[in-house]
Structures are given as C-alpha cells and as structure tokens.
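The chain that follows stands alone, in the form predicted alone, written as structure tokens.
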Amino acid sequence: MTIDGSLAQWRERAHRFEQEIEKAVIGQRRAIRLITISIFTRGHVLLEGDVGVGKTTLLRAVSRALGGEFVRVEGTVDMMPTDLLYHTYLADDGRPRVEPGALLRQADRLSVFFFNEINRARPQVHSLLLRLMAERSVSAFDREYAFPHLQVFADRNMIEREETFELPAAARDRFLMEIAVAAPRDEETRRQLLFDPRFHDPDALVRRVEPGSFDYRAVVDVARAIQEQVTASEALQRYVLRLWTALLDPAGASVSLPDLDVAHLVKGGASPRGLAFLVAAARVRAFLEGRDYLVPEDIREIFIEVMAHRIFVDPIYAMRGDEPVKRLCRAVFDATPTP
C-alpha cells in the first residue's frame, strides 16, 4: 500500500471532504455520505430525483473537493456510442475532422463523468458505458485509453416514457448505489434555498469549495486499504448471509407483507456481486464512522441504496415502482435477528 499517512488521517480528509461539499450544497447530508462511500468503495452511482434538485451542482461540487476533471454529457435519443467518444467539425478549409472529444482529452485526468438522463440513450450507447465503467477504458485512434480515476454518475429520467430506454436487469447491477437527491423537507432550509441569493448562482457555490480536499489519484490504494483493514467477524457474516437468503426465499424466511405474495415477489439480482458490493460499501462506513470493524448498522444503513435497484421482482408488481422493494428490504431486516 502506498498512501500517504494513515487511514486516520485519511478519514479526517475524508470528513473535511464532506464539509467542503456541504458549503455549495445543503439539505442533502446523507445523499453527500453516500457519494463519499462510493468514492472510497470505487463504484458508479445512480441518482434518482427530480429536475431541478440539484444534483448537477452536488456534482460539480464533489468533483472540485475530489480534484481532477468533470465531465457532463446529456443523453438524447439520436446519440451515438461514438459521440461521446468523438468530436467531429468542420475546420476552416471545410474538411470534416475528428478528433477526441471530452472523455478522451481527459481520460487519466477524469475524476467525475455525469451521464445526465441515461435512459434518453439507446442500448448501444449503454453499451459503450457499460465497458467504460467495468474496464475503466476504451478504444479508440486505434489505441486504448484508460480512465484509471473515474467515477460515473448517471440520472435517469423517471417522469417521460416516451423516447426513453430502461436500463436493462445488467447495467442496473454494474452500478454499487442508487443514491436520491430530494428536495429538503425542513422549512429553514428551503427558506434559505428560495430567499438567499447565493443559491441562485451555482457557479458561485461551487467556487465556495475548496479544491482538492485529498489527491484523487490516490482513491485507489486508499480504497484497497479499507478493504483489507477492515474486518467482519463470523456473527456479522452469519448476518449478511442471513439477510441474503431472506432476499432470496422471503417466505422461507418467515417475512410477510401484507398485500404482496413475498413467495413469488423476487425474481432476481440479490447476486453475489451485489451482496459482495453490499460489504465493501458497509466497510466504508464503517472507516468513516472511525472503526476497523463491521457492525450490523454499517449494512442496514447502505442496504437499501445498494441493494433495491438490483432486485428485480414479478412483472405484476414492477408498475409500482422501487416501493415494493424497498418494503421487502426492510421487511428482511425485521425479521433477521441482530448479532
């Protein structure tokens, strides 16, 4: 391990991280604890929330407390894998060129990449981001291009169907966390959401943070560190593999929702990549929370985001949204006793 420092002092950068984050953006704490998990676990992220909540700005305020480039690109029906690869003109002879776009001229300098309404793109471009987020490369100009610091976020659109593609069950699992950026619900701060100026301006609140809180280049080594420092003792193993098989076989499990048949609820996706992804997360948690150890309350407290967009239940209750499974996951911890 080469990191510079403890992780103790890395968990006081990783605070401060947080509070520089918390000067451009507020009402949104726990949204900006689980960004900072992601960060240290090294997983893409989705967010779901309203237009207009910002989560453009939580971005671009994460990106300069992180350091290294952001990157935005907006998903539109016509796009293609090649247009975010790509940036074609015509110069001032009026011969056509092509050269690297945005994602290419930062490649090992790309620290952040929001892919905005997602699921405007066609398959093929989910395709393309697909290999870009498992491999952290592409190809292209005949050669390879790696993005060894990235980290993806993408927002859906979850209000127009029309001229929108779903992700598929293995996109949806590629990402650790489905995060949600609401609206705050205490008075004090939409008050000053609505009444100060400086939140009107979000080029302004993001230049309130301070740039490069840690260096992102070494998220690597310091995220390897966690996972090996951090332990699980055999009762807190016993518990995870306790709630995964709930997942699986609620009913087996004795867990019971009123107006859902739980026995036929689960088709898929409690997977071992998303249990494995679950632990990783926990054990970040667990580092910010300032233990070397797992405790049942690192996993409840990421389990729904890590788990619920990767569970995919029976057709017939799919219409509801996230609703039934976030009940069923919280209906599997009731019923799962706490080491």
Given for the second form:
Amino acid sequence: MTIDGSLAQWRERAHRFEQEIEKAVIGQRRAIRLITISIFTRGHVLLEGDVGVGKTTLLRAVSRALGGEFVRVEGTVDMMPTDLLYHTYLADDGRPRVEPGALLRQADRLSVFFFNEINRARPQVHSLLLRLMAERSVSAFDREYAFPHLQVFADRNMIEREETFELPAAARDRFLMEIAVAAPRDEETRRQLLFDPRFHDPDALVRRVEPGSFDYRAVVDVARAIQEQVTASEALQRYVLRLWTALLDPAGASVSLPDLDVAHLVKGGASPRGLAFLVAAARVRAFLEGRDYLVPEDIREIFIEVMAHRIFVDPIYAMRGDEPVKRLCRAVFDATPTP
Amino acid sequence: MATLFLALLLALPVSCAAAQAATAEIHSERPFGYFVGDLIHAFVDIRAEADADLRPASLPSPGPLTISLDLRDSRLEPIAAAEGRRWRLHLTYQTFYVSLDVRDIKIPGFTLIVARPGGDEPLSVPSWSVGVAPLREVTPTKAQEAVDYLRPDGDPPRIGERERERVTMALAAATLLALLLVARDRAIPPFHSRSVRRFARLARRLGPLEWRPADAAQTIEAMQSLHRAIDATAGRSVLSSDLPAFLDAHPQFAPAEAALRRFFDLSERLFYGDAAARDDDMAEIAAVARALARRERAR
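Switch over from the form predicted alone to the form predicted together with its partner chain, please.
Below is the whole assembly, all chains and molecules, this chain first.
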C-alpha cells in the first residue's frame, strides 16, 4: 500500500511542480495534471486549443518548473528539416557558415521542445520530428546527437485549413497524449484573467514559477521506477482487455450510440502500442494519486487523451472531428463492467 | 341423393350429327316444374371415335342466351370409355321467364366442332324445352288489404347468444391480460415506477451466506453481484468516483452513502490492491445489500 520512500518524495515534488505551474496558469488544473502525467511517462504531448488560451504560457511555466532548456519552433510552410538542426548565415568575412541550431547546441540539456503549429510544417519536417520523438536522437554534422531528457510538445492549428499538412497517423501515434487546453469556464477565473493585470504580462507570470521543482535529469529513472512499482491486478488487466475488445468491436460488446453505426466506426489505431501507452500513463496517474496499484479510474481518467488521437474512424465520421471517438470511448466505459 | 338425381334424369331425343360416328345426347334433371329464377341442370353426353377431339372454342360459354335465359355454367368432363371417346358436358341454365301459365320454354341448341384427322365436322346439339309454371294464381281470391296478398316473412333463425358472449368475454379478458403484460414489460404506466428490486433479490441470496465461513471465491462473487446490481440501477458501469453522480441520480440511496463508500473501498482493495478477502467481508457486503434493498422500496 505504501509507496517506496524515495518515490513518495517524488510524488511530493510532482505536486509541488503542479502548484508552481498553477501560480502562472489558472483554471487549467486538469491540463497541468495531464502534463505532469506525460512528463513521468516520458511521453510527448499534442496540445489542442483555440488561439490565446495560454498554451505557450503553460509550456513556458512547465519548462521553467522542470528546469533544463526550452526551445520553441514555429511551424511554417517553407520550413525544411535542416532548419531545425542548422543555423546558416554569412559571417563577417563574407563567407557562408553552418553551425548547430538551438536544438543541437543544447541537446543534452533540452527538456522541453515546443513545436508551435506543427501542421504548418511539411511532411519532411514531420519525419525528422518522428525520429526525434521515437529515438530521442538525430544525425547531424556526421555524428549522432542524443536528447536524453527531451519532451516534445506540439500544438496544431485547428482553425485554418489552407497551407497546413495534417500529421500522418504514424506521427500522431508517437504522441502519448493530446491534451485539450480550453478557456476556463469558471466565472471567477475568467474575471481574474480579464481584469487582473498580472495575467496580462506572460513574462512576469512565468517568472512567478520557482525554477527547477525537481531535477529534470532524474525523471528517466523515476519514470522507470513508477512503471516497475505500480502494479496492475489480474482484475484490472481483465478490465483493460475488455475495454480494448469493446473498442475494437463495440457492437459485440452491446455498445450503441444513437446516430453512429458503431459496428463500422473504428477503422484502426487501437493498437497494442496505444494500449501499452495507456497503461503506462495510468500507472503514473496512480502514483500521483498515492497508490501503488492501478484502479479503473486511472484508466478512465486519461483514456480519451491517450487514445482519441490515435484511433482512426470511418471517413464518413472523420469530418466530425474527434467527437465520435470521444463519444464511443465514453459509451465503451459505460458498457464495460468493473471489476 | 345422387341416385335420386340420376333417376330423375330424362333422356331426351338423340341428335345425330352429319357424321354417324359422333353423337350427342341431352339429359335433363326434369323437363318441367321450373319457376322464375330456378336453375336448370342438364348434361350432354358426347360420343366420338378414338381419333376425334372436341374443339374447346366450340363449347358454349356462360352468358345470356335469350332475354329470359342465362347459361350460368358450362363444364366439360372427359369420361373413360371402352371404345371411342366420351365426354359429358355439364350445363347449368337459369330461367328468368315470368310465366303466367304453365308452358314450355325453349332452350336453344348449339353446335360443337369435332376435330378428326380428316378434318373438322360440326356436331349439332338441338334445342330442347322445359316446362315452366307461374308462381301464383292469375286471379287470386279477393283480399281486404293489399298487404294480405303478400305472404308474411319467415322467422329469422334463432342464434344462441350465450355461447358467443362467453367467448367474447374470455377473449376480452385474454387481451386485457396481454396488454397488462406488455405494459409491465415496457414499463408503461401504471408500471412505470415499478422497481426491479435488484438489491432485495441480492440481499435474500446473500443472507444465508452471511453466517457461514465464506471462502474468498464466494466473497468475490458476491462483490461482483453487488457491483452488477449497482451498474444495472445506474444503467452504466459505476466506478468509485462515480458515486456522487449515482447518488444524485438516485437520491433514494443517499442515506446508504457511507455503506456504499465502504463497499467501494473494500472492492478496490480486494480487486486491485493486494488485500485478501477477510472472513467478515461477506457480512459487510450483505449489510450493504440489505441497506440498499431497504432504500430501494423508497422509490
């Protein structure tokens, strides 16, 4: 029942980390919790949300609390993979120079790499990013650069369709979660955001965050320890397998939705890798809740964020965005008995 | 009856067609005693050589024959014969002749076509007559009232009503019962608020187990049954964190909140943690089921 002494300390640090971020970003408790889960799962994150809801401020606060370096890149339609790696310029002597870009210069110190509007960049850039995310390394200047602590955050421009390149399925599958960052609903929070001057200066806001709530270089080991120490009972394993079956064959599991043909909804993506990511993230959630065993709530709490962006639906429903998948996920949970 | 009918048959004179081989003989049920509207049954026996055949198109077809005589039906029946071929042409006429005295009316003849290898030959069936009679006397006895010239209507047949009433009542009762069963099944008013009493059923089942030394498998099974009953009441799978929403939707269980919370904690430790079932767990589960069963009736 009790978590190992050092892990218990890490849980306290994780909570302190969340509290630090909440100093800068209000009304985003769930997004902050999910980011914390992704950090301790060592997974990359897609952010989803309207313009101006504070995604960048949130990430800068995360980066500051986490320690390490923060690099931000804007996706553009003419961006090439080399733009991420090299910095080319004409030197004072008039000769061209090629030097490592911001990414390579601080490879082993880099903790947060934020790719803004990732779908503005071309597929060539996506494939470099895929390598960076999957292997945490890139090749440049005839050598390998390793990014042992790197965590990629990316957000997609969901408004414009012109000059955007949808992320390929394989790239989306590399992201652990897609976290929705929405404007706060609570009236008091909204009032503060609009009328409290401290929320109008993002730099000052981020400075309120105490840097380095914990050592980002230790997260690799802590993440491994969490995965080893949080257990999944036989009942829970059966429950997750039942969920998976219901997701792949909703009609067979008596799942029905009023205006969706559930028998033909899911075309793919509920893969073993996706489910393995889900269990890994659920273990971190259990750790943050102070348990050393998984319960169904751990799975449900993160299910949509981990699974929805990697489930591909029939093209008939694809036009409706991820709403059919989210509804299906909820219906699957409602129909699957526990334990 | 058939014998009587046959006995009444009267063979009419035979008409011979041009070829000696084919003959036609008319038989009628009786040659007299017909009133307006009566059916006149007759048949024509036709004999021909073995290689002959009758042209179907030449057979008389039903329809009006004269102003007061219709052919109602005509049917050809082949008859097995030792030599040559035989047919019996059944004819049913109906007379509409309103006769004022007893007299004969003529039934027109017709011509059949007999097909032979050598060519077609006509076989004429001659006209014949039957006697018709008036329905009433021409000058009846003088009556006081015009209505006295008419015979009164016959009494309608008496039909037993009691039997039908009984059948109707029985069917009505069966229909009502079926409607009630459907209404109960579909929870249509007055059954809309009927509770399935899942917890009462479960509490009854767990009652006897409570006082025995329970083994772990029984405890697990009882716990799962209670989870399923809660799920069925909510219409969805209820996790521990759903408890407040469940109690909001089913306020009758709110007084049992503490018991429910204890149950979910116990279930979590037993199913997902490393706790093992204890001897008194079954009593705890049965107590929760009893508490819920009591509240279930409050609906």
